[in-house]
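Presented as structure tokens, the chain that follows is alone, the form predicted on its own.
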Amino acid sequence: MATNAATVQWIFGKYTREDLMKMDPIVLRGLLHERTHHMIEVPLYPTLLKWRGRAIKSFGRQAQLCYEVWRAREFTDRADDIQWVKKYLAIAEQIRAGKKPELDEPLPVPFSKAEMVVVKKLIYGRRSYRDYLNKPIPDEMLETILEAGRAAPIGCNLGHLKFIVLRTPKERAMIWSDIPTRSCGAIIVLCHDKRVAAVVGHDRVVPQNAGFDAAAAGDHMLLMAHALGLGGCWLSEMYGEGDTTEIFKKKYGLPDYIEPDLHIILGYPSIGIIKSSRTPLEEMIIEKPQK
């Protein structure tokens, strides 16, 4: 079903149907997710729970014209975060039309005690190696890593961070580190598209947020090779001589749009290390003081 929505339009900026069919896709995509998120995902759970059986017309308008320029411009319908999409504007529809959606979406169920042993095993046992063995990690363990990376929240689902695998020691030569990284498996390179946090405005309200989303992924990433039976250490910043960060953009070839956040070093361990233990639980948490 066609909206009559004419522009998508909010305090951070305004799009009508021309120019997003000019608008870049990767972009247009991000702002279909934000849109999404924002329009239909947001108000839909309180709307549902103080449900007064009066049609919203308005509901989910943006979205559904964003995703009808995204067809019009013949995009894939098919990529899992379109279907996303369009499950959400199914259900906008039906509001707009008065109708109660029903969603059979599962609660939260408490892991059992068996199932329990295996988280415990993946975060409590993780730990950060940073001597490795001159060995390749095979393309579909990186793969499920980097699908793990793929899987963590991100902020209005954006979509907008990006992973750049460097597998030779020529590629992991151009990041410095204060660790060796020649003699390493990988090295994986999160980063973001700003453009995508310029069109929905992220970039002036929640600009920590790119951070937040590449370090999320990061963490998946860490796990996961954990999980696979490998070591990884988080780097957060390509620091050193000169600005690095640039440098890297350059020798890579990376437009000025794509803005590396972080990076991890990946691999199988040289030498076992003896895992860190952290601050007493009591000191880290703040109670609220005493009136």
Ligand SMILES: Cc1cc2nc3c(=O)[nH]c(=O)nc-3n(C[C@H](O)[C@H](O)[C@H](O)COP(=O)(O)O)c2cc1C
Given for the second form:
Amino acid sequence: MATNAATVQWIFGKYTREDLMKMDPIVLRGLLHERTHHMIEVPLYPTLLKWRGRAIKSFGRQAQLCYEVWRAREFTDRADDIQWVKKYLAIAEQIRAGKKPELDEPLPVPFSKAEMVVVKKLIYGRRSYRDYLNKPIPDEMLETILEAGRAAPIGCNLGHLKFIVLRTPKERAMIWSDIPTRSCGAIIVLCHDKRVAAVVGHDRVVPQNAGFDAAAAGDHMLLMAHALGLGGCWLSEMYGEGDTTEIFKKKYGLPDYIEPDLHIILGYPSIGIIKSSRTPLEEMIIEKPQK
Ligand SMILES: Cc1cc2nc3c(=O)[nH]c(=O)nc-3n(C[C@H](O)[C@H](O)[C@H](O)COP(=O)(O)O)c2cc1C
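Please supply the coordinates for the form predicted in complex with the ligand, as a counterpart to the form predicted on its own shown previously.
Once more the chain from above appears, this time first in line as the rest of the complex follows.
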């Protein structure tokens, strides 16, 4: 059913159907994700719990308009993110018609003892390795690692994260690091497309989210690498004089709107590493100060 929403509008922007028809596809996809998240996913669950049996005429219309333009421009209908959007659009349509949608989604179930053994092996067994064999990582393994990053939490499901896989020694040399990068399997640079955050106003209200999104994806990748028998480590960027991000952007030829947030190195470790440990938990917990 076509929407009668004329614009996508909120405090950070106002876009007519014509604006959306001209919008860069990556930015439009990000906006479609964000409008689905904020205009359907977020209000849906409280609406269902306090269902009053009344039609909510505007429910999800902005997301619907973004989707209609997406399809009018003949972009994919099959990708799994668009399938996710469509599930919510169908629910929003029911709410606009005053019909309570029935959801049949699972609640979390505790893992079995055997499953917990695996989870603990993953979380507590991971460590940062700092020297690697000069051995390439098979493509399927790299894809599995990138997919794990893709599954990580991401603010408003924005879809602005981009991954660069540096494999050759020449490419890897573009990344500054305090550990050797000459031999390893690959370096993954996790970036975000700044245009997407700008169109939804994230650059103004939640500028920290882009780095958090990259960190969450990087951590998922490192855990998956560990499960695959590989090692990995974060590599910090350096700001100030000799800004390593700017140097990489220039050397790699990245457009200005792609911002690198984090690098991780991956490969077959050449030497084991002593497992680090943390500050005691009781020292990490801040109790409410006594007056
Ligand atoms: C934000 C961040 C930046 C890091 N940067 C570096 C780095 O530049 N070089 C490095 O050798 N390790 C780096 N690490 C890895 C940490 O040193 C490591 O996680 C920490 O010492 C704990 O060891 P573990 O990962 O083996 O548990 C970084 C980790 C994080 C979370």
